[in-house]
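Take a look at this single chain, the form predicted alone, given in structure tokens.
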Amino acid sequence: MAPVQVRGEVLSIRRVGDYHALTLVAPGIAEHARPGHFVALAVGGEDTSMLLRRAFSIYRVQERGVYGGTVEIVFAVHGRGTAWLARCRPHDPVDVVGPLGRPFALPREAVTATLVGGGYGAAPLFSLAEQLRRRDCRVDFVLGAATESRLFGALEAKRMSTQVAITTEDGSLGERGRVTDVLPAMMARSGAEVVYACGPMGMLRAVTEIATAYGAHSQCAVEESMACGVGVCMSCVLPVVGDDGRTRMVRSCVEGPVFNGERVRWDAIGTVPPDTVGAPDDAAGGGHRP
């Protein structure tokens, strides 16, 4: 279904560690959202100078409720736009466009799946886990962050998975280190056939390499800045190899944000590789930065 634009309304906002969880009444969006979809919110109010929307992965949806369908997002305050969102209160209006993007692909048969999340990037993995369990898939979680306060969903993951590994870079919870330090052992124990990941780009690259080494398919929800969210501005392009073996610059907001991890040219993010279809002549010798 095509995305829609609705005048949403804040139902609730709460703190979750270093993050904010915002629930919006958004009829017409909640009913059609799938794990991996995102929404683009107008920020700053009607008289703001902040013209660009902010894109957020969908954490949870409720298709029906007292006030209509709801969408929940999780975010950290990074700038004026997210600071404005953090100040919102129940009944405040927020203009919402969604559901946007390409969601995670679900297996047709039961598989063993490992879900890897970094920080609040883990948010869309929980609705995905529910969908996988409905298909009789085994679900394991690996969650990581810099500190305990920046982890998201650790208790929820324990309730809905066969095994969970938690890492923090400072050792404040779980094992000291990063998700990629514990992922190989987790996959070896479970015999994982598919890895779903969402988090920083460096993490996604490393997770893809580990999944490939263990013969598992990988799906990665990338974190690229999306100025429009609908494929017009071309600010979120990245190099991806197509079915024909050729590299093209594709839009994260339309062709993604979920990509086959093995197809993304992780080493060339932020550039136009010289072998890209339509690359300028001056890209020869290392890649052109758009």
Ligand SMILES: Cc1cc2nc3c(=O)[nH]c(=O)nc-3n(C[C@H](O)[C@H](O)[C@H](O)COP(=O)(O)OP(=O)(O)OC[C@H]3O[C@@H](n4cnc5c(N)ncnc54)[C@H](O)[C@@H]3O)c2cc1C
Contents of the next structure:
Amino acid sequence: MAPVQVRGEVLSIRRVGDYHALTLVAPGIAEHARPGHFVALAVGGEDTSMLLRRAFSIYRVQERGVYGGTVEIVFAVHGRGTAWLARCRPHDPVDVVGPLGRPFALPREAVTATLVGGGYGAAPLFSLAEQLRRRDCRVDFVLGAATESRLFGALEAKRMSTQVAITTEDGSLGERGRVTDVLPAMMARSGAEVVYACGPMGMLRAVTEIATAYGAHSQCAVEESMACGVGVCMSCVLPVVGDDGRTRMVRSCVEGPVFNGERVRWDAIGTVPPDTVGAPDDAAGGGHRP
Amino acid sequence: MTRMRITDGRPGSTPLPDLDMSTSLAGAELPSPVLTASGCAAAGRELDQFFDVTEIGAVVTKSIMLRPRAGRPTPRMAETPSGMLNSIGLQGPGIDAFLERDLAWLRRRGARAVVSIAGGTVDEYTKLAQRLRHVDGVTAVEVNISCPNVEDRGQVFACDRNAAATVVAAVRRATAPGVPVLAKLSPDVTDIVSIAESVVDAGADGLSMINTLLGMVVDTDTMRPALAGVTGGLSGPAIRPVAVRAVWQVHAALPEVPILGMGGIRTGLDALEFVLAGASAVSVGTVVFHDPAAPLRVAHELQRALGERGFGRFADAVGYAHRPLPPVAEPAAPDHQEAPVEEEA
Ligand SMILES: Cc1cc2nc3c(=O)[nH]c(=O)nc-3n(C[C@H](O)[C@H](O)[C@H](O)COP(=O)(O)OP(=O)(O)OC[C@H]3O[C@@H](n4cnc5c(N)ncnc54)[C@H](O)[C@@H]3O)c2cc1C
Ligand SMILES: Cc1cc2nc3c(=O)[nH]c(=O)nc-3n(C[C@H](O)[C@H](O)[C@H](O)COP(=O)(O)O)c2cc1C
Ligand code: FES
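For comparison with the form predicted alone, please write out the form predicted together with the ligand.
Whole complex next, starting from this chain.
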């Protein structure tokens, strides 16, 4: 379904630990949103000097209601744009483009799934869990963060799953450590066939390795820096192996953000591997300007 | 599909003034003077979700090379005040896939296509032009000469009169006679007029200006360059005055040469600046990343702005700012017959 651009409006904004949960009235987006889709928000108001949109996973949507469709995101203040969003108040206008990207692939049959979220990366996993449970899948959660205030959705995860494992790097909640410390045992207990993950690149790489070692399929939502979010600028690429076995620099905003983890060349992110289609074959070939 | 457009405060329902917006760009007849910019619209397909790409002047496609190209490592972009820096490195599928997929789509869709080409040698540019010669649906060829010449220690073609002229002459020779060739100029030169003269002498039918300015951002957290490619091209509203200046200077020196103006156009009034300075058409680039419907919105805003200033035809506004100050207000701009403002002492 094609994305739309709508002039949205803030319905509510609240603090959730270190994060902000922002609900926008954005008609036309909720109806077509699938778990793993994202929205791109214009920040800074009408004459903003921040030209590039900010991308956020969709946490949840409401198709109808008094206000028409709503979209909720969960975000951390990172730089100027997210600081501006955090200052938004009800009724403020926010221009929204979405739903964008390729969502999580859902299994055709009932499978056993483990959902792994790092920090705000947990946000898109709850609507996914709902969909999976509707398909009679067993759903377990592993949520991790640096510290308790950066864990998102621990209670919600408990409600929606068979088992939940929590990790924090400082041990403030759950086990001290990282999601990947507890993931193998979790998968072994449940016999997980699919792992869905969203979080920092390093986590996704480690999760894919564990999933692959267990013979499980992996679906990872990546976070690459994006200028347009709609597929026209080529800034959000990463090396991904295609069906033909060849590596290409692939746009994560339209062919992702969800990828089959085994297809992503995690170790080569930030480079153009020499065997990539169209990689420079000599030093001179690589020196072009934009 | 719901399409809501931001209209810089104007209600979207206001009818557009009745105005002839068609333009002739170096012989290419366009129904609208607003186009996309190379590298900011891919080949039109993605933006067609946000506005009807057949309604704008033309889609200017991402510079295409002979062979597939992977481009630069990431990070490839950094936001800057009212702009951005990019070092994409001309990632693209190569001319064969482009013709088969992208140009074919534009043709099926009924959109006009200005095809941008890029190469590392004169021979590559020539071969690209030859490939385009035998396909339908090429409204114009734009030659991106802001590429390093691999045969001359990576010197950028656009920064050298002779190298720029050699490429443009070769492309002009290889291109079908009825298809205009636009040379795209870089602002990173001491004297843009002399480069413009040189490529026009070499056969360019028109000029696209400006390409990005070379820039750099240092990330103060990592304390390293923000882009993997270290330097990148600066674009967006931040560069607009540089672009308007370049268009003004070249139009003053070569008033007969059609110009496709670009650099930071965000609104219809921004576009009008370029037109008054001498552009026969404009491209909207980086601002598309902010507002994916920008090209059509800018076209509508420009039409309103021209109407408000009393113009009956878009063509009458081209280069208007170069006219000597009239002793009394000219009939062409009846809305602005104010008494001359006294200059500040
Ligand atoms: C598909 C996707 C989903 C995301 N989901 C969420 C989410 O649910 N919650 C959340 O808090 N954050 C999310 N992010 C990251 C979020 O987009 C950035 O934190 C945000 O853009 C930073 O903007 P800023 O103005 O605060 O920071 P600045 O550093 O000032 O941003 C400058 C520029 O860099 C880009 N940028 C900077 N950091 C990132 C980053 N980590 N990822 C992508 N672009 C970046 C911005 O878009 C902007 O163009 C997601 C990113 C992507 C790509
Ligand atoms: C991400 C990006 C990619 C670009 N790629 C190309 C390109 O392939 N060929 C080209 O001639 N210009 C390219 N440009 C330059 C634009 O076409 C335009 O000349 C420049 O950005 C100034 O216009 P703007 O400020 O409206 O973007 C690119 C610009 C950007 C931002
Ligand atoms: S962000 Fe522009 S192509 Fe993906």
